[in-house]
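Below you'll find only one chain, the form predicted on its own, shown as structure tokens.
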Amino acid sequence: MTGLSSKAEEEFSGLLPADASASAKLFFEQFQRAGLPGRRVESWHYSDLRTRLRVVPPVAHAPDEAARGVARHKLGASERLRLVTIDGFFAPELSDDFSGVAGIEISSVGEAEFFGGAADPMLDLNAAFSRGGFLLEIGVGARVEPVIEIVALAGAETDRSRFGRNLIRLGAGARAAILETRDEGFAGFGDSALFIELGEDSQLDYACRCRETAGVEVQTLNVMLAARAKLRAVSLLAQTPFLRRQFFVSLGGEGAELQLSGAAILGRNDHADLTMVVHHNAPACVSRETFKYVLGDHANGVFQGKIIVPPHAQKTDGKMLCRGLLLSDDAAMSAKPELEIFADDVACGHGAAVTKLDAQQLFYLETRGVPHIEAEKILIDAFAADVFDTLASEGLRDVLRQDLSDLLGEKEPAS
């Protein structure tokens, strides 16, 4: 590690336990090579984390009877198939049955099972303490109808460190939808990772709410799409006092296409940080990225996005765009979109915009007769809901459409 240690870093390194395996030992040095990210990392120039967590909270353990049932308590009733986590240990007790269902296969895993994915040091943390999280397979050819749904608990009701590390994995021509619900109290930190991979021709509609997160959190979603694989991913992020949502995506065959999109409803001092780096390593490839922010109070909304083009992937077409709506004089946007491209048959462009309410479009609504709250909140959901779009499954669409509703019902008037 260059420089001082934090003291945060000083107790990971406290933490680890003595009998963690050669792998987790390994990754936790490259981990403490690079450090806590801060400002001097470009990536992470808008969002420091290394002054963000300045303590290291104990890490969970796997849950016991009474987490549990602090984690029933919070579940409740769903008609769709549920696979359930407890502070990142993967829960079979709470989870439903799924072994009628045709083409499904799920199976814990234990201490750092799979790895991959993109080199960054919140991942090596979480390969270094990870232990317990699940692989769900979907097999060759399945075609799974009801809605998956991943439910993220909190069992611990003090500060706790979070580590969860899955894996979702489609085989050649899989059909699938996924709902990520997360909902893990505001206390401790969380550093997740999730990796998904879809073979040939397999088609993934996934979905992400982020009801409440850590106080300081980062997600990590690792993407690897086959030739002609398509995945429509979406999230709705609000409650958010520390944020980092990273994407690390290889297009790695020929056709395959990526649809990522999302929209973050923040207020009071939260912070969001959607960061992506989209790799198409194939010819031919589709990338389109669309991500929306409605900002009051003091909230903090960051995009970074960069899709990268080497010289084979020739035909790509890639388009990148994020918008910002900001409600409040103290509310703050950056946005960060690139392109490196070193192919020359190719159609690529990113737009970026900050703007507020626009007044006259108030005005019309109110001299119908319509309150101006209830105005604003018909024009934050015209300008945030078409993100859920991209997706195919009429479940999930309903599913964020509602939650977005919900939030626009809890929202003050714009200060």
Given for the second form:
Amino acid sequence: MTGLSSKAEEEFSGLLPADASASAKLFFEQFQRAGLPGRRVESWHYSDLRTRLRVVPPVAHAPDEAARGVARHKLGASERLRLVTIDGFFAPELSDDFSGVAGIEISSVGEAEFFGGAADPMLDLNAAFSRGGFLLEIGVGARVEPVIEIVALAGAETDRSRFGRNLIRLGAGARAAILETRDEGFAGFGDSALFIELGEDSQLDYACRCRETAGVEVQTLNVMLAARAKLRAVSLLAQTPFLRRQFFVSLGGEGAELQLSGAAILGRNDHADLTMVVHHNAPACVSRETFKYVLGDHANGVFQGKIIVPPHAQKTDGKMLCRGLLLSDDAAMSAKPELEIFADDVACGHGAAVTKLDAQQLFYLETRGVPHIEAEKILIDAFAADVFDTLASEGLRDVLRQDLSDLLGEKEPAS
Amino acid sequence: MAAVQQTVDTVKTLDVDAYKYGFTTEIESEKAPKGLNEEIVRFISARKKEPEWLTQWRLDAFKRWRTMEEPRWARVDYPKIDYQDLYYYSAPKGTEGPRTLADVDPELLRTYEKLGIPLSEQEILAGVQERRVAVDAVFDSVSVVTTFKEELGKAGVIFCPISEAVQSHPELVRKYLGSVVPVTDNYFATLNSAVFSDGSFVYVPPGVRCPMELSTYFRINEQNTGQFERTLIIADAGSYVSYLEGCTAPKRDENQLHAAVVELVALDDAEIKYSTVQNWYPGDSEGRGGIYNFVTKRGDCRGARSKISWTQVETGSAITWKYPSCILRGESSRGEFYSIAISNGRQQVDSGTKMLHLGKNTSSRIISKGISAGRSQNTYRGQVFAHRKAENARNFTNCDSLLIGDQCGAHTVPYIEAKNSSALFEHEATTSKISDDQLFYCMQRGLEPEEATALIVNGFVRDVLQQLPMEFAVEAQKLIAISLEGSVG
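Since we've got the form predicted on its own here, give me the form predicted together with its partner chain too.
Up next: the whole complex, starting with the chain shown before.
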């Protein structure tokens, strides 16, 4: 509905292979009808993809030996169990052998496996182009102790369009901790989708760090929680030229619980948009959304949150919080925390605050002999790090804490 | 349980059908032909004997309007409006010539008496202690009478219908009209610019504190008419004015359109307090009839240290689409927005405010209380924006929603945009229902459920009621109780 089609839309049309499946063509038609979202579309108002994506890079092919070589070099050694994708394609050759770990099944995913995601043009586009994703399954009742790491890497050519589409499924009562590391390089276009399906009484700790996302990137997470399932998800974003990370969560069973948090540490001309739609589709579900932004230089932070409570979702408990810290006069923050409530016996609330570092706190630290730059770092660290506390997995918390302190260590003095 | 059943039954008979201002006034009126075209725009302009520049201004707006599309982003749902099926001008006969009370049709005076609006100056003057309020009464498309003009004139305050101001103070009107809400602003504002009928004009000269409250009372009477009033208030340097508007309409089965534009200009150190008690006919409990209230209200804090404060009590209208805003341009200027929006039956409200911080050290405060009952939908939509140069901009927003019954909806859509690091924005919102504990406590002390609900709701909206001029606060409190009738049970 965006009127005239943009050049990028036409280019996508040219890139869709002639032998694409019928369902892929259907998804593409759906995308075409909505068009590439831009500022005239309410839910994309702050992230104008139409102006940011002028030229569409060629679509990445399944990784060849050269691509695997580059990826292998980047990977290095790790103690964690790793599952690797290159340009969105599952790369079993580079992944660890999971056959020895009880309760974990890894396979290629077929289109039929995915549950219906949200109505979003970029998700449709992803469905039209994606191939070669993985399905990570944690069996019924399985408790996986070690952290599983998903590593998304770029191949030999960085200036490509990537469309990863993967599925994580936890059976009833299963427990796991998953870390996703996205490192696809600073170029190209990315439109990825991750589906997470949580069975009854299952619990997942999920942390994602996006340090080097592609030039223009959209990441969509579709999450479905059955009764009493718990998801604790944290995203840490840094150095993102243009990233929109969107969450579509359906709390589908009674008593499901969601902790969705994130921190964005941005500088330069970075643009990060965290958008979430949390649908309380069953009674007595709990959701907490907590997001923190640290914005320096010309960075632009966007928060859009929406809690939807239909009439039958009585006893809903939803709280949303968004806080922005502006460190430079050229940084900007836009927040739109929405509530959409049709049930009367609920307790829902949201809060949003945007400000700069507190001068008194800085002064306090400086009077105790902490240099100005150090004092700033301490305060920023304290401001951002508490979003990690929602994670139950200590392993994941430590990874994110370390990442944050590394990030702040590199930081130029803010003022 | 019998007593409960009884309450439920009583309540059912009351419902929103209890709208007490739903009568019509039998009075001859003069109307422009139905429909909207250039001829109608010229007709309205000619009826008001407007100068050429204003006719042209209207025509330009009309030309522009034809190229525009009706906005659809608000969370309201209504059938397509046929703009050709409306009367754009309707005036009670015999309203021309000098407007003193003696000239006004007694039928009209009775109407206002029924509405409880004091038009007779004598009566009010007789009561020694009574606070005096100057009233401009607008009936359909024209202003029928304005009281206390002479007394206000002594203080230098100009308070008259805008059509009169065009004749008597063209330089002021020409300077300020459309300077806050430009002709091209939005669909309904542009439509209003083309066909606006009447409304109030207020000018308070430098340093003058307006000696009494000013008020306008809007009444839509005629069938199939739209009301397009336009209000312009200018507070010159160091002045103060408090202005109140009220509105009602008869019960009718079809929907009527009300697309008003209100412009406020506050110069250096000036203060404008603008209060609204909006009680247009809300339609019946099945959603038949009612007013479409599509209003553009905006205040411009043009001068340093100026202040504009909006207070609104919204209980009427089938559909409300209204965002009284403040442009905080002057250094250290301040904007305030206090709102109570109550929806019942099948009413739909999408209302809120915009605080645009452009100048240094500007501050704003938003307190919004939404109460939805019955099958209504109540949305708060507000924007707080700090420009790069708006150093030390401050905003505090609090919007609370209360749900009564499980068929209604309450929504919050705030937009917070900060482009300056020294800005401090705080926003908080909650949605809840009346707590059973509170109800139980009140009922334990012998209150009926309805009374208890009204009491709790009045406590919920107290912050806003306190901002209203005293006599209107009392009225508003009663109004809240009436609009919530039928919501418990």
